[in-house]
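Encoded as structure tokens, the following chain is the form predicted on its own, with no partner shown.
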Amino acid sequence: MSNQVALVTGASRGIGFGIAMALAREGFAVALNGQRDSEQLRNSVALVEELGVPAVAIPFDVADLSLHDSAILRVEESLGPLTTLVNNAGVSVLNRGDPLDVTEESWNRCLEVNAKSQFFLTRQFSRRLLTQSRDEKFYYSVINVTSANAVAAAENRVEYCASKAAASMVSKCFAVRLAREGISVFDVQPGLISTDMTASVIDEYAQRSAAGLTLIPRVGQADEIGAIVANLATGKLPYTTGQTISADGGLLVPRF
């Protein structure tokens, strides 16, 4: 195997696609996951391939735990043994509003996609990796993309915040377990990033960022999160694991 191999969930667009492109620029072979096979997913794979690395579409619903093992097998049959898992797939709330009005459906959806699926896909990846011989020149890692809302409460998205806080703790627990196995685990917490998911509110946040909500007076871009993940996945932060990377332009820096 001449390339490191990464599986990026939720990679057909937005932050996940930015991550896939950044990893490709570092020479990774990349498996791009989307919930279903789509023209957008196939187009994203083609754009990654244009960077000169192998890429493949691996459509499956991360919330369906029964599909995790077969998805990993499909990646490895196409690209070779996985070295890197990027858990990026996520959903927002069904409706923003009063916590007193949160539905069980919205709560379960956020927890299942944003936290439960991340835990079990990481477990499956780790179990498989530990049964294989590993190339000493490669860096092995799990990188979880959570949110600044793992820390910062948002009254109108309580179920989203709870799911991201859970995902952040999952990252720490796997860091504890996997460090002795030579696998690093990181939690990247994006703040205000311009994506399809944030399209309905990003203009408002851009104005608030320019007015001082973030220390860097603008919203972030998906390719910036991609650059952060690529640096982590290539071991450019040596002797680290379990770290939280606040990719938020200084949003959560305490000040008065």
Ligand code: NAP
Second form
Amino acid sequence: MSNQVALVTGASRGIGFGIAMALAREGFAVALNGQRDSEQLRNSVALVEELGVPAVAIPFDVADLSLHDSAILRVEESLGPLTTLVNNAGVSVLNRGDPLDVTEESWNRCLEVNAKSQFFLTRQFSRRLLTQSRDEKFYYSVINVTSANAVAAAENRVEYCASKAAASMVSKCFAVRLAREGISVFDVQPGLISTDMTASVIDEYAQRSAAGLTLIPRVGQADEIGAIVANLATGKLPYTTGQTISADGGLLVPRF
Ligand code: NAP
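Please give the corresponding structure for the form predicted together with the ligand, as opposed to the form predicted on its own shown earlier.
In what comes next, the whole complex appears, and the chain from above leads the way.
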């Protein structure tokens, strides 16, 4: 097979779907993951296929580490050897609110889905890649979608911030380990992006963005994160690894 092959977790909708579409436009064969086998996931696969590339649905819970190996094998049986892993699946907190009210359930859920899964799926992807021969014309990378909250504290979603900070450090540590193996690792940190995850707060953030919260005075869209990831995954940042890309309209640019 002549395509690069990407597995995008959390690609049934939102940012992950935007990433899957952007990769497909670059000619990638794409495996789209969601938590479960849903109509939405199947529709998203069909939309990627309409762009003229092979695509497959690989539903599994990324927090269930016992499923990682078989998921990667299923991708490779359908599409060929993986070149690219995009760890995008994520969850927000169970309830936005006072840190003094955070439950162990919400803490564990954020840490397991947002951080632990990224570490172990990257480990599995890397182990597999190291046993295979490579195609020199391909660019090999792991791209982790974390968050501006890896850096910026939010009082009403502490466990989310902690999980994203952990995932961000996982990206750096893997960049250190995998550079000598010819695998680049990036940490993409979105700011305020209009998706299901932010639906309940997006109007408020759109107003605050227009009023100066972000330098670009609007919230972002999933296809914009897709374009960033597609540029990274096709090696458009050569001789670069371990870097954080703030995809946040300038939200975190220090100013006074
Ligand atoms: P979303 O619209 O809520 O979509 C979440 C995606 O993740 C869905 O495809 C969902 O699958 C999948 N998912 C959730 N838990 C999963 C699990 N345990 N196993 C496999 N898949 C799972 O979220 P989004 O806004 O696109 O966010 C995508 C990523 O960007 C997340 O990591 C999020 O933290 C990060 N992010 C988002 C924003 C923002 O403003 N939206 C900002 C910063 C960072 P199902 O459809 O099967 O549920």
